[in-house]
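This document starts with one chain, in the form predicted on its own, laid out as structure tokens.
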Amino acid sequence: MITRKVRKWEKLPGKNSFCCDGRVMMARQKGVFYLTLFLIVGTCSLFFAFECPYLALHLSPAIPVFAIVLFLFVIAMLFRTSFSDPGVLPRALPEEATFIEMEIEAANGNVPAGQRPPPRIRNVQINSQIVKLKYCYTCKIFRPPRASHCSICDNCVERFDHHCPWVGNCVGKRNYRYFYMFTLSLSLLTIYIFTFDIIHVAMRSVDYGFLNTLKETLKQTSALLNPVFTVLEVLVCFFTLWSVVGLTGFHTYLISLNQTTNEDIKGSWSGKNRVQNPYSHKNIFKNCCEVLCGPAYPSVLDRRGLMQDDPAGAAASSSASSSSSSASSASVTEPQTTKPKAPLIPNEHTPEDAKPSIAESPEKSPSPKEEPPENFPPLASPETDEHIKVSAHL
């Protein structure tokens, strides 16, 4: 039997979606990242057609320049953090699954009917300090510590910060600083752009006047340029503003404490208990510096690794299978009719149903070599011999 080899990216569990050979992984719902590269290429585009040839000419070619420069670090940032494994975690293999829960059910003991068991956890001690690992049901595994699962991308990830939809991938270990770097420099970029919409619009205002501006801005580079895009640039930017300068400023709070979104909206490390926080280094520096600054952890899933697959052996086991539930099938709708049978020779211990009838017992038709039994004197008996005394004397 010939087995084909495929990439294991094409077997693995989950709701992600891959290309380019395994390469580039995201969420299956992606429409709000095309929604967010079309507003930043699409307002990049009318800043550098409307606005960056005035102000190269009246104020310094550098204006241009730089907004090149910051325009293409976002789309990297954005790229790098949505097509990267944001640090998957693979699921238990059905042996690994198995030993897992042979483990738990010797530590829980047997657990009464009607009660409910105990929560699967288990205790690792880090910084001096009890951080529980719980069992993720779906994954089969203790998911280590800091890790959560997604229940959009159905995927537990190590150091979950949160899904976020406007970059169409889960945020985690290995891309979280490419997220920071892509808010950070998307706020610089929106900042910038709309500085630089404000000042053409002045500088055209002293000129011409603010209603002549409207009408006659960059009228003499081109007739298909209209006013109205440097005024929806103007809007785009001050309603994006606040959002990403906002997003940008609360997870400097969260790295200043090395902490996570999932762990700052389920309180883990703040409340009643007032559980000191085991990952921080009590430093803001060295808190950044880990974030930001930390090795480049490899991903563990081996996407473009090579399995076996089978399909022949797939469809032969799925075709038994379907055999036999159809036989038990059957089996259980048709049931057996049989009755007891009856012992050879009745006595009364038989039951009546089980003795054979007449019109059920055939009738044996005499062999051709067979031969009537003769008419034999019955045997003496003392009755019989009674009987026949007392005809005599009669």
Second form
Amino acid sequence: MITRKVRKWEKLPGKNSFCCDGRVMMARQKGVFYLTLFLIVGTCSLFFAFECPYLALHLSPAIPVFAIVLFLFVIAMLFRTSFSDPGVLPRALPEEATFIEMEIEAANGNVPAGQRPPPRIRNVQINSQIVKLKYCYTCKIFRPPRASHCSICDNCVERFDHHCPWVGNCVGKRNYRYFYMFTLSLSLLTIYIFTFDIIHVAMRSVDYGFLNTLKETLKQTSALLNPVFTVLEVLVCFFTLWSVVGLTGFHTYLISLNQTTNEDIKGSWSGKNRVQNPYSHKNIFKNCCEVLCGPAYPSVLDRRGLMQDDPAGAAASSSASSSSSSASSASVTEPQTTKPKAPLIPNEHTPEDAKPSIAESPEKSPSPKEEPPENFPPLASPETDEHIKVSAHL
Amino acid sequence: MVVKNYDICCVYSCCCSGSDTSFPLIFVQTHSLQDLHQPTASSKVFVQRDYSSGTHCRFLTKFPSELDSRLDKQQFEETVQTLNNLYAEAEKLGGKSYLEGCLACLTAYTIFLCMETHYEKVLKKIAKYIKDQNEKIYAPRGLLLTDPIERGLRVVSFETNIKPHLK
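I've shown you the form predicted on its own. Could you give me the structure of the form predicted together with its partner chain?
Whole complex next, starting from this chain.
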């Protein structure tokens, strides 16, 4: 058997796509991201080509310079948001999954036959508020507080905000500040281009009105096309303005309260009977500082590390691997121990998410299904989780 | 033949035919019950995260019962507490982290291409600490402490290397 060394990203479960040998990590559907890029680059190119020469000449050369700086910042933030790891939690290795199963079994005690076992929830007290930690059947872990499973990327993400198709990635703990800076700088850029387009149109109409020399008519011929592009830019900016500025405002509100979009949608901290947000410092400035200027969290998903590629499917035996599943042999699992395993029975209390885009539907099957006898829990992978709900034991 | 003081006797009998012996030979092999129920080569004990003070990285200092026979409670608590302190240092919200954040923002985060973040520096410290602990304390006791970063900062795992029983 020839084993070769592969990068860990090649064996990662989940529905991400990787580029540049694991340096870039995105969702699979990238179409809307390309649209975003096209709109930004296209509109700015038109602005630089047609508006800027006139404005630099008649107003100030600082205008295009500032526009370039702003444009580069927007692109940098977009790439940073789209290409970085949002804070994906690696799935539990078989031993850890078994250990957790044992703890759950011990906690549940004896469940009478025919009765559904209680939901897999752990209660923790955070700053004197009770927070429920839910069990993720795909990743085989109890999700940390504020983490959620993204069904589009099929990963649990820490401090999950939302999955943004415009940036082609999830927005989570690690890239939230880049996402916010992207929306903020894009709002500024849109307002900037919109304003100077209006100024340009106003100034041109003033020029045409007063100056009627031959030179101006010659200029007019070449300037005939300009209004078309200006109108195009104004239209794009107008529609972008409402959505992006609105989004920036919404996220500013969330940051000041130290909430995520996910929590806001589910109404986790609102309402009379609900707990108060235990993560908020109760101080807007402190909340903003924590979210935007807090420490830069490292990625716990080792994408570029090397591991042995064992075709027999013993990917879990690679020593340094923290998140691996034998994608090539999804249904073949090796017995790690000879201990009996707990049945994995989902129930109606398994995690439900308000937004359909972040809901994990395979977990909601109400009745346990019989499966070919396996004495061990299957390694976590999207394929096995879709089909295997119960591992019949003994 | 008298069999005494064995937990379990496996009796194998074989008949020798075509020889002078006219009685069967009995081989007795002994196993102790404990040996039969011996766990596999290495098993892991997991120390979970402590979320009582929020989402900051902390691990429970409760001593797991599986390590009762192998490790000192004091030693365990000291190790986990030191790890907790190191992670607290990495995630500390203070003037230094704010300055780093603001500076990075002004340079469009390109500064991180040439500079290591504070968190990464502390992670290196943690890796060194764990290596030291393994060499000095845990390896002599037949234990291996794994760096939580390899488990997604979810658990600290102690691997108990029990030598496989040779039959």
